[in-house]
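One chain comes next, on its own, written out as structure tokens in the form predicted on its own.
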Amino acid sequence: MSTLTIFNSVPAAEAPANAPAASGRSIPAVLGADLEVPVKGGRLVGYANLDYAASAPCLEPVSAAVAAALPAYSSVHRGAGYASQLTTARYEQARHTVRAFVGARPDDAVIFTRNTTDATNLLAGCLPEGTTTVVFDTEHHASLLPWPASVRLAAPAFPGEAVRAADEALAAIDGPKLLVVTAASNVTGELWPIAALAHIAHRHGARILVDAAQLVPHRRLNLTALGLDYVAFSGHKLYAPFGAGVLVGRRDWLAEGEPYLKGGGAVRSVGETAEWHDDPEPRHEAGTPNVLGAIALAAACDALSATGWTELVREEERLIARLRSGLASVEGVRELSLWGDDHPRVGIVSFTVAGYSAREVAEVLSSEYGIGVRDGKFCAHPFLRHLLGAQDADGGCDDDTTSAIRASIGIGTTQEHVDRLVEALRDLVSR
């Protein structure tokens, strides 16, 4: 089975943003479309939002979701009041959304968590004792630094060498090891082989955890066909602003795992000592967890759903070949990619402009053309100085010497945003 052909990409065509799905949806709106800000001169523009990979915007039936529970909103799991009982149902109900949207197995812990960098930490806190990771430097922080022991192995060059890394980085471990993959880069939006990697993981004993977190806003996953044991995501970036995101995966690391946070709900009984419940669910969920945030994220779940995958992935996929197709006519401007123009990815770019900062440029786009992208190391530091050469400077966060732009899009991104952007470079370059 093709590992890059399996997240429903169909061919570019040309469609409005909101045009019918093909389930007879339109694709659902977004909170804020309509902002205006304001640009050099005192002028209000409508905003080009291009910094969905950083947080997306609030889906329209997110926000219902989030507004129909705030009414009867109460505590969850031990009240016998009528709100609380139903505000356990919504939580729990969200939980079972959660898993059917990842394809997770039906005995799967999905255990809500604050994003993908929490999910990812408290997996490392369960991982049985001389258990080693082995994770890619092009990862984004998240995935590159939760672990106690680990063997960080090199960008790799094509697909077919990630997973031949791999292979030799497991073959050589013994004891317990856990591979680590980011689905697609949240630098370059390039599509990893997760299918064959998790093949290879399995044939040395291994586990692996995806880092789902930018593929699940624009790609359909299925975790018990793909073969993975544990997918984190975080709803901020699904259209679920609320402060809740998720781990996924088997029960066994998870029930056996030291709590992560220690208080009421993840204990049975408390006496001279706390008996823990073995449910990693409660287990790992202390506290009065994030209701409304639990809810956003399974609305999310359901809205991209029930849209449908097609038109969604149509839509991205003919925008971000007009931005690609753009960024490359304007001089000066370098589009940044491990694996080359040609290699599957989703609605992310990154790029340089010569002669400029990546702050300079995104202060100029900001604040003469309302454009917002990101600027910066986007959270991958050792992956962004491979892409730009520059793999001994140790510059941090504020050094602007091995920065690029991103520019990402998704529901509610326009035709008209991505020609502003490549003609507001256009005017850069040429001053």
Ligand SMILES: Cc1ncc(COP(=O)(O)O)c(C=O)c1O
Second form
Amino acid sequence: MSTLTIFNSVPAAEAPANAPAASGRSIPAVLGADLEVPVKGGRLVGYANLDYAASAPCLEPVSAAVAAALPAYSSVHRGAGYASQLTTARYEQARHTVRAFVGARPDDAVIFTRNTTDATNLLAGCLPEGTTTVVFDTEHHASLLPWPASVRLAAPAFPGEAVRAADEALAAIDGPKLLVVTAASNVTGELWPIAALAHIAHRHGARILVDAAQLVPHRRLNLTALGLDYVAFSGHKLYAPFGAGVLVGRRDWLAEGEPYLKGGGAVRSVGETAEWHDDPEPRHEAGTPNVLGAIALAAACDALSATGWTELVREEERLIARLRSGLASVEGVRELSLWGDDHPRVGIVSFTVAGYSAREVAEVLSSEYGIGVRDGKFCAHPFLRHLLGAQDADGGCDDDTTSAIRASIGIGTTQEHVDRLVEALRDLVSR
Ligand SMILES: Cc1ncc(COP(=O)(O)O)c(C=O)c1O
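Instead of the form predicted on its own shown above, give the structure for the form predicted together with this ligand, please.
Complete assembly follows, chain above in first position.
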């Protein structure tokens, strides 16, 4: 399998009929693009938001879709009134939009959750009895921790090693098995060979869950063409910060699993005992759902699809290449990478600065330059320890030797933001 086949999501020509068309419209704006923030001395400067991987700003079309839905906002699945019907229709339409956005199979379940963490936990509660999960140490905690029984694999030295290690681990497991892997690392931005891993999983009768939280804001994903069983992601990383996420995938485990929340909506009838819905969506969406979150998430999917991935990816790759070469030119700055400089990645880069703690660097960038980055361990403690070669045998993570700084970009990031970060670091190390 070629590198391109493994790492790229599906080219338009291979997309199934339900995939949204890329029309190549201009890139939409984000709210807050003109936000000014105070820096030392009381001056105001334009905010350089380089923290998209944590939470991306809201796209204007997303905010507009929420504003348009609000006047008729009413109950979902519960009212005969016109506003209830309209709101219910918008909520259900959001499901169809998300299904198309990820190229899901027509019969896949689309369950709205709070976020990716909620989605992985939901699936964890629906695994058939005795399921063993295989997961790499490189995962975000949302994908590393929810599993009742898991085999943890060490960070692989190269992509083919990831496939080989998964192959060996899955072969050794009897009974139901699930491979869990991220599509794009939240630490290094590197793309994982998810198509090859899906192939291996299926060869062993396993299923695969892909954590797409950091992929979908940057690349097109096609669940069907990649052969994935489940994907999970969050609206707030996809320019839709209204508190919704999603789990998409095969219905059977979800139809049999214990309802995620027990209460109205999940239940068909209640007597001495409760009779739960078999359909995964009502079964796992008890209570009043986050309608506006779902509408926002769907609006983001629509906006990205309408813009066209080619244009989005081209601009992101230009900026991330500029950022990485800028960082490489600053003495003492070390970029973190699992699979080397040339490995394909999304718009995320983590680094350390010799002689400074990650917290110090992040604070200086904010207070003196108006730049927002993330510092810490990015909810990926084992991976940070691996990348930084830390020797804390007790697994403790509180010291700063296992922390780094992360800059992440997306729609609305400008060349000036990227250049400002590089020059700020150059200033800092020359003090
Ligand atoms: C790869 C990855 N998975 C899962 C999550 C968890 O997302 P959320 O906090 O929205 O549940 C994150 C968040 O940083 C992430 O980067």
